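Here we start with a single chain on its own, the form predicted alone, put down as structure tokens.
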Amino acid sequence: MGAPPLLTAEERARALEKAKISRQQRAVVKLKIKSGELSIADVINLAKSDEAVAKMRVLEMIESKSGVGKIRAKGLLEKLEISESRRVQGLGKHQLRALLKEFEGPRGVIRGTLVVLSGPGGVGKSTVAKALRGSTTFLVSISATTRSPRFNESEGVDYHFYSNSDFDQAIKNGDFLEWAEFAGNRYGTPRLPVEVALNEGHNVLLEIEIEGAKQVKAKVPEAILVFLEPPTWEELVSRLEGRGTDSPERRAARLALAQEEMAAASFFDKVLVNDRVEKVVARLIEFVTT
């Protein structure tokens, strides 16, 4: 390769007025993506005639997206299979189609985004989802079990209860996101209406155990992972403990579970600590508002 052009004084000064003009013009774009003036569409067509448009990196022109941010962006990125360095411009065929079925959707809805809650048994995840519910910001999805419900449990409210032939029947259909066993008894994220609410915009919170969490992820890299960390290990051991519903050997067996699941923080993308629930709950809704 030869040596680059060496570039006279005057060259080198109209060639960085040229690329601030174009970072101007890009943080313009972005903008008005983030004010909901230009959609994802808006900006493809754009890059046809606009030089500064065609050269912005795709990475930047997503998370400029009201409620998609950084660690959404790079997981749809992953998702469809575009490097976080391309350009517009540099957009093949496919890749455009993806992306613009992504955020454009059937009707021009953008897809929500999929949060996932998960940590140590005790810690204060369904809390946190409770406060959650009826939100303007949340759908919280509403997990399958195949245990008996509890006296102040209902279907359809805190749970779906399956038989264990209905459980099995829902495996092998593919029905399910995540599912996992715990103490004799199964749980698992149905995924219809996970998918049916991302699809028309909504953002979906999923309360689940850790290990399910890793099997979303693997499924929707998108997927914002959350673990809820209690302020300290006592205070775990004493929710633990005083639970009410749980005999003395499902509490040792939480106890020694919860031990293995600490470890589990660094898998994933946010680690939250549960010192008071609505500090949770504002944090989460900030991941999916800016």
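Residue numbers count along the first chain shown, from 1. Bear in mind that the values here come from a model prediction, so they are computed numbers and not experimental data. Superpose the two forms; the largest set of C-alphas matching within 1.5 Å is the rigid core. Compared with the form predicted together with guanosine-5'-monophosphate:
- For residue 17, the Cα coordinates differ by 2 angstroms or more between these two forms after the core has been superposed.
- Relative to the superposed core, residue 45 shifts its CA atom by 2 Å or more between these two forms.
- If you fit the rigid core between these two forms, you'll see the Cα of residue 210 move by less than 2 angstroms.
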The other form holds:
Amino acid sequence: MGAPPLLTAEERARALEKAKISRQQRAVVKLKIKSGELSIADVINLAKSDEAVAKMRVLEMIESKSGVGKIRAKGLLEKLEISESRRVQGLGKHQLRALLKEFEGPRGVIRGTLVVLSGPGGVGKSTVAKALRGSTTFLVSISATTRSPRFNESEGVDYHFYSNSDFDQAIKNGDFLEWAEFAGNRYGTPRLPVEVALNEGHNVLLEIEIEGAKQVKAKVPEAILVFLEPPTWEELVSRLEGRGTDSPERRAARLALAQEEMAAASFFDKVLVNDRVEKVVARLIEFVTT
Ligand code: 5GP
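Give me the form predicted together with guanosine-5'-monophosphate now, not the form predicted alone.
Whole complex next, starting from this chain.
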């Protein structure tokens, strides 16, 4: 047998960086278990789509729970016949059931549906999303952006307003489900709240531009991608030109981009014409309830 292949310095550096990011992600998850923000069921569900969480030791996961600690955690693993070196991804069906029963009681949660509402800038996506805020059918995700707040926007309601360096760090930490640049600013969907809500059985609506929608489809193939179209091109132009919040240069750039964006409809699962907001809202609700 020949010697195992050696990694180049660059490959080794990349592997080390990846391992470091995974450790950071696990540390965040452990803190969230401790604070009660994440339940054991949430973490197990998260592990299905997140490699870093999948590789977390079961022992680490349960000893992070407030009031458990190292000794009780070891005792629990012994009782449930789970080895101390077992990772979340390696848990068998019976072990998973036993673990969930121990921590959550015998409840089963059906995962919610992820709906992505996209379409050209100015088509009225945010009006539809706003109409759905506070609805019992959807949780509307709040994006992060590097754009400055408009006069009528507030932090944590319309967006989480990030500095460029915070946004860089969030990308590095793998905090976004997707992110994209649009008209000179960056926008991203915080991943964890979306995953947790879906795992708790809530439907989640993302209102995002087209490149981001494509990324979501690649990562969450079961997501429903909805393209919102204006009734006519002229209508879209008049909406973009009538925006009081944008400068003339920004409006022109948005118009040029909208022309390209209109061509992306064929990529989407559903196309809805935005002739009446209430009609679009009703159709979106229909997609997840029937
Ligand atoms: P605005 O600056 O007008 O609020 O948003 C500009 C564009 O960014 C809109 O098309 C909006 O749908 C999109 N957008 C908002 N949040 C996100 C996000 O989290 N990810 C992506 N990819 N686009 C977003």
